[in-house]
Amino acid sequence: MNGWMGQILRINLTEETVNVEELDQTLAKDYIGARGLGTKIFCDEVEPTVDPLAHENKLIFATGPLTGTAAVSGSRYNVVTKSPLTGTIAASNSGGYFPSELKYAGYDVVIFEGKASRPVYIVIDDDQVKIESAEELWGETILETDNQLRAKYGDNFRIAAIGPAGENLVKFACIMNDRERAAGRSGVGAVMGSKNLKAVIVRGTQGVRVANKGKFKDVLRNCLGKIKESGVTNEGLPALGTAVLVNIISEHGNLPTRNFQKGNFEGAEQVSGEALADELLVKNKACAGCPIGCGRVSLVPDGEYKGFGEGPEYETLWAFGPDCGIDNLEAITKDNFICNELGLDTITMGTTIACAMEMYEEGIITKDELGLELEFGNAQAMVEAVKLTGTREGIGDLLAEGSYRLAEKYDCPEYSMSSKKQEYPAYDPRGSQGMGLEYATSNRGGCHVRGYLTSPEILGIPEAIDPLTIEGKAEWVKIFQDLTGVVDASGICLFTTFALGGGDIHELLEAVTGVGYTEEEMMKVGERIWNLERLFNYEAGVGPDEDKLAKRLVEEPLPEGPAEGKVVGLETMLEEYYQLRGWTPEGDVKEEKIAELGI
């Protein structure tokens, strides 16, 4: 095979076993690879209505075709499991050096099933693959775990962990690779630590076979010249990485504040791309082939506030900042650290906090249940309340549980903000409408890059459309989603799409594998999975009545700025989406999509 390495690695941890199978390759042309591939043998080998923390559920590491080439920014891998926050299916997606490595070593796929006995990590290296005890690392942060991983094995081997919140099931924990890459979002490390698994190391010293180099050499040069040309990928997030955003989103009035009470942040300079520039960056950082070099390494220097590592990027900003009511870009950069200590999907974290902030100033939830003055603005409480997450300890056992289940346990579920109760991002979809579809519609809850509609809304890109409006929105949003779903498949990043198109991903694949796709099948491929996805949520317990959205936004106009007066008109646009899916009228997929699509 070119492109997959054509293995399978099973771990059996209740059993301590180790086999390795051979990969279908006509399951692999079908759905290319990482969240794809990852998404289809979950499905054949679960249950759907499993406990996501039960030793049952599997947890599934997948590489796709383009991870660990030259291709640009070829260094991803998805996490795909059944998530403990929303009870949906989880492909929770990260960079590095991390995911090159595994598919060096050999694997496309990696399945952990069972649950160790006790804590344990994997070393992978090469053939070589062994269990060995994490006892000795077990309660340790991410950066302690590296150092000692690295100690004993050397810089050779790339790492991916858990912290003490994936340890102590936090729901929205992360799987933490190369010290700071996350697989962030839907509770993968709750799983991870659900089954004892504090680790997974891996070397690998094989290559990528590549079908037609001299066609490879050609469309990679192509896509370099594209990389360079595009505002957002040579200047924009380079320069200030993705909080180049915040003043953009903030001006267009769809910047959520205090937890989607406004659009708008009036401190939104000093927690900008810009400020963040000016006071703390040290460096750009990229992942492993990347042109790109969005990520951030920053630095406080003193104070309370004091730290180093790498962050924060715009969704943390946010969370942390705006969405808190809070402007003292020193301490969102610690809450940033803090997260990425113990594993804390920051984007959950913030935005729960901010549910509580909220429902803490409206007097449903005191200070005494509390243990801290939670009200928007103050920084210092802000902090705290995430160190006790990550260890549940105090009010801190309850945010763990994520804001769906906070705002629930007092009567006011409305107060979350999120979707299958999954919180949303950095966007307020009543200033972008085609983000509230993807929003609601999104098959692992709120999420933002399942179908990244602020692309065309407010960037402008591949065109300019406005943002406000309903009208061709579903279209727009079931093409996105579809592409979405190749670039996940393929191992590269969605980053790229700023300046690529569904064409380039097309030639890229079609020069690494040499699988014959035309770009229509690609685009199917795309589309398998979004079906396949959705139809594992169904018989989870997730049907169509949860696509919706928190009934702030689509009840309560946003009171100022462009978007002054908008609520989201999603049932307009639900039932053309539902339409152009080819599901029926009520959301659910239809037999012949099912047999059209070969799921």
Second form
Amino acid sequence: MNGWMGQILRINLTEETVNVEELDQTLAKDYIGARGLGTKIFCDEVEPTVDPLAHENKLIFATGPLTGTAAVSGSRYNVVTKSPLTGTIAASNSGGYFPSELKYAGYDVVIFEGKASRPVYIVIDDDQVKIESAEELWGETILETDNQLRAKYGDNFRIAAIGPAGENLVKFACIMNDRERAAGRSGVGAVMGSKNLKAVIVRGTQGVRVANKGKFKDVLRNCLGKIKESGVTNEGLPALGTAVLVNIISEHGNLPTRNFQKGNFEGAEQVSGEALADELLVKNKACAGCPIGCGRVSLVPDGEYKGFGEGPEYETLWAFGPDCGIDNLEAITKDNFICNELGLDTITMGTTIACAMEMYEEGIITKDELGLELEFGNAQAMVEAVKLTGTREGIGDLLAEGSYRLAEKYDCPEYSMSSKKQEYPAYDPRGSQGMGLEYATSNRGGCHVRGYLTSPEILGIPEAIDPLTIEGKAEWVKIFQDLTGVVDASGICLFTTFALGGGDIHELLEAVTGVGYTEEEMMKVGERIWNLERLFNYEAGVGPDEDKLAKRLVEEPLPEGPAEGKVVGLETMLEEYYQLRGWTPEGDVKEEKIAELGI
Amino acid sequence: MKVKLLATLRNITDCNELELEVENIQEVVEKLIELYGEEMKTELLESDQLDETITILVNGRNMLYLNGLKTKLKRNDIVTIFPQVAGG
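The block above covers the form predicted on its own; next, return the form predicted in complex with the partner chain.
Every chain and every other molecule in the complex is listed next, the one we just looked at coming first.
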């Protein structure tokens, strides 16, 4: 096969057996790879009603055909499982170097099933696969785990691991790879922890075969030209990282502040990408084969928040900053470092603290219960709350359940800013209506990277559309969701789409795989993935009734700024969206749609 | 009114914001070019027209949904200008 390595590695942790299986070529063509192929295999093998933390749940690492090739930013893999946070399908995406190394070792997909009887890690060295005891690593941070494994195996191995948060089954624990890249959302790290699987280390010596090398070279030259021409991928992201958005989103009045109580933050400038570049940035960092290099490496040289490491990204700056009413850049950066060490999703961590802060200020939860003065703006208390969460100590045990379960326990779920129990990222949809539809319909709950409507609504890419209107948004959301499915499945980074279009992705896939997709067929793959995920969720008990938003977003108008007086017009957009998707007016996937897509 | 400059535009101005007394957005663009010269002109204009990749907000609202370059400005208005950027 070209693009694909043609092999699946299956590791049964209960039996401690390892098997290599041939990749079904039709399946690969129909679902491409990564999020698509991983989800298809997962849905074929796992009962949707499975307890996410039971041994019957499986954990799948899946790469795409462009992963490990010279395709721009072809460095991604997806972790697919059933999420302990949402109860839905989880597909969590990460870059770095680990994903390409999995391909070089000869595997498109690795399936972990069962549960080890003791803590273990896996060594994948081309076709030599071993299950080793991780008893000495259990309890260690990500960085310490990485250090110890490197000391033992050398720097040629790439490492993915969980930290204490994954071991302690924190519902939003990450799997970290290459020390500081995260398969961040939906608690995939907790599933890994539930299997007593501490780490996976991999080294490979094989290349990825390309179907049409001449065409690939031409397509690549064209794509790299577009990346270089784009102000976004050639200037903005390298210079200021994703954090460039802090000021811009705040100016638009949709930077969620103090648990989404308002949409602009008075301290935005202090926690902006510009401030980060001036004050803490040491250098940029790129994933394998990436010409953009949006990653940040930062240093807090001294003081109580002293530290060094990767980050913070826009989402992290926001979650620990404006959403918690905090304008202390050093404290936010410290929180990022702690999350990286413990293996915590910074979005859910920050927003869960923001939820607790509002509950505290409203008198719903007391200082005695919290053990902390967790009012908005208290940076010290926030940092302490993060540490407690990773180890589930004190109030950390409750925060580790995420904001929905926290607020539900106190009979006020409306304080959780989430859909399908996963917290929203850094865009208030009352000032970006299409994003509201995206949050409500996302198959993994509150999420911006399933259909990033901020791109046209706020950033004008690929064209500007009015963020405050609802007309035509359903179609935009559908197209973005389907195209994102293709990008995620292919193994390249979503950020390439700030410069590249669907046609470019199609040409890259064609040159590498040579399977003969038309562009329309490629988009059909995206739609197939979307519908398959939805069908899984339905069977898992998360149906169309959950296509909703937090009450605040549909009932409480934004109090000020350009979107003053606005709530999300979800009902109208949703009706149009279901129609465009070819579903019933109630949001159910019709049999004829299932047949049309060949699911 | 206050004019805020974001992202890489600050590399040209070396300041985050400035006060201008002008009538409309067109005059803001002209004034910025007058103050900061060729580098600002290259950043803001494409074939003597406002570059499509430049976003200009008036009190947080994109001028495209107001009256474009002709959008009139009042003393307390805040104008925000930035080049095409993205993140996520």
